[in-house]
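In the form predicted alone, a lone chain appears below as structure tokens.
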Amino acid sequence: MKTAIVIGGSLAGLAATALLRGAGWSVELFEKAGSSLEGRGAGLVTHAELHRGLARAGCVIEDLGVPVPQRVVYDRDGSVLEQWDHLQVFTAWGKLYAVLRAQVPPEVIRGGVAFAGFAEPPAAGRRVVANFSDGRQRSADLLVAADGLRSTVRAALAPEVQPEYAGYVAWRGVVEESLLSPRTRAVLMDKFAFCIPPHEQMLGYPVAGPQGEVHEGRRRYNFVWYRPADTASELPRLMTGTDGKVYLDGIAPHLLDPKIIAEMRADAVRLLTTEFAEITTATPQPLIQPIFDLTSPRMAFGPVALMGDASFVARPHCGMGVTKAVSDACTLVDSLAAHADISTALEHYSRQRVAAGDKVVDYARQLGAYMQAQVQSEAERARAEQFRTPHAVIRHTAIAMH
């Protein structure tokens, strides 16, 4: 039987684990949170792709989230600038992750433990032996990286490769569907809806709740609203926390300053409609996300495989990380499947992926260049016109791509 490590214990890893073992191999799956993962991350788009790759690893997708019937994009003053009929279905991490960990048999994890380098340099032709922050050595036909935007095995193997901040953050947060007022629940909870203050971007729509219950009174909306933030001093604002450090890959939510989430709430009345207003005020917890770009001009190394946003990390706007993630692990197991030899398995699913990965990542930039702090050139220019208005904005924002 052959063998795999997978590294990276989320979405990504799970899915390329379950796969990997419905197509007949030995699994190790390492994380390196000693605890679930099932409590973090906040809402998703599917899309009918996701769905395919999910049942191909044996998920019940049956009640996955909550379906959103209509889009519509709100003038400040709460009038309609843009409605359109299209039918999509929302959904929250923690109910996807459950989805995917049910499929992992728990003697196969190794939770709290970290990958801590290779032994030798990855080569064609050779089994991949990794270490591990424990001590223990692993030897396997096969590693797949899937353990995220700051991975440490695509660091090991390309370290020239780096994300790239797209110049605007993400505040984003869930809030329960009990705490809105009638009104807020009338005018959102059945929508996928949006409010466009100069260049910026507020949008939400309806998951499923903490116990992925997706009926009404016990859902949960997901809101995320883009802001500019240069690099020169706004990101670093926003980016230092309670304990005087800066955080510029990424803050934990509860070293947020209570002045910048109180300035965002303020920002929010001013420039949102009620709804989205009332909105981020009862939000428990709103965190924030620096919007990055990544790109990999290869996704093999010998018998290592990049995966998921260890790979390529696209821009939300297009909503289509999980799924291609995702199916980058439908990829994998197929071109395993067509291939005897790893590394030339390993090739095929490289030029891929690498084609897909670059084709949602330059679409996200385009969905995005009217929220960058600073336009870099005049195609970027003509990017944000072609996407600034409401008509565009409602029909490309998380459209699954072909």
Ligand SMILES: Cc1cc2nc3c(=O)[nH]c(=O)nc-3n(C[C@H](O)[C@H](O)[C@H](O)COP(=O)(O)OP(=O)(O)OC[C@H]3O[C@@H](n4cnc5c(N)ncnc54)[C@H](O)[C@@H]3O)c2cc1C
The other form holds:
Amino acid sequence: MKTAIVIGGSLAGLAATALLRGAGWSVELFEKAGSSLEGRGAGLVTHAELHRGLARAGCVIEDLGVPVPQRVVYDRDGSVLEQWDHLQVFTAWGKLYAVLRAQVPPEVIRGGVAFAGFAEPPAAGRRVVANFSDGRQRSADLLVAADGLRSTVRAALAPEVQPEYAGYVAWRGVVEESLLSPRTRAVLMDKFAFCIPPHEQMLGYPVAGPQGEVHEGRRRYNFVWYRPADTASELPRLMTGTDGKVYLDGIAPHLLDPKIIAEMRADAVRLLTTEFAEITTATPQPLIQPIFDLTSPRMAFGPVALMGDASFVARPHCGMGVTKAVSDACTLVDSLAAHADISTALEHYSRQRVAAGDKVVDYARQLGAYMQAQVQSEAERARAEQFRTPHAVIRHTAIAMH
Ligand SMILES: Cc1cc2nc3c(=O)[nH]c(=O)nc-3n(C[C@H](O)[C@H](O)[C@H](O)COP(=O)(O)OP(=O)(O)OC[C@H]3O[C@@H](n4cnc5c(N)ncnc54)[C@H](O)[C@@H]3O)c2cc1C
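Structure of the form predicted together with this ligand, please, following the form predicted alone?
Below: every chain and molecule of the assembly, starting with the one above.
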């Protein structure tokens, strides 16, 4: 039986593990976090491609999320600028995690153990040998790196590939529907809604409740508010924790300065509709996340495959992060089934998925360009502005790419 090591037990790693096991591989999954990741994360958009990938991984996809029939852009005063009937299912990260985790037996997962490096540089035709944080060493026919934006595996193989800050941050959070006023529920709960102050974008949609509930009264509302933040002053100011340290790559929610949160909520009252402002106030623990672009020229290094956020991260405007990760896993198992030689299979996988990753990153860059703090020339700003109109925002955001 062929053997694989998967690094990272989030959505990409779980999908790869489930699909490889389904194809007859023996898999060991290493996740550096010691406890389950469930309970973390916020909301996400689903696409038909994701539903197909989950079905292939063996997931039961009935009631995966909340179906939302309409999109709407609100002006600051609450009037409707644009609306579009477009059915889409929104879910919670935690629900997707639980669905995929159920496909991987616990004995396959080594929790609290991090990939620490390769014992020797991986090479085509040879088994890969990896070292781990607890001192163990493993060898296998294949190693799949699903260890996210700051991938340790990628850093060992392609250190020149680095995420680039996009020039803006996303405030995000989820709030239980029951905590919202009847008016806000009526205006927002059944819609994918937007509000677009100059160079900013607020959006929100209903997602499954904490236990995956999708019925009225038990759902939650997810918001994402994109705001420019330049690297010289605003980004470090926002990302300074209550411990005085600056966390430019991302700050843990409990370290967020309450004054920065209060300022964001006050800005929401000034810039957004009353209902969106209420969402920011009612959300118990808002999070802030700098937005990055990441592209990789290759996703195969002999018997090692990069996948998910370890290889490509697009700005969230396409809502393709999870879909892309699950599709990477599907293409990986298809390529391995089609080619007896693992390195040849991975070269085939890399060609297909680099093309797909480049396409999503490029499109998401265009959609988000008008929010960048440092928009380059006037011509670039004018090009960026074409995606700022209510018509463009409503028809291009989170639409599946083929
Ligand atoms: C807790 C969490 C919450 C998220 N919430 C959302 C959300 O609400 N909405 C959304 O659109 N996207 C969210 N994402 C991102 C989304 O999951 C990804 O865009 C997509 O699923 C692809 O992710 P990934 O599995 O490739 O990488 P990630 O989801 O980043 O996972 C990487 C995993 O690798 C592990 N890891 C890192 N280094 C090592 C190492 N050296 N050894 C072993 N393990 C390692 C990490 O602990 C992590 O579990 C979230 C990610 C995480 C981890």
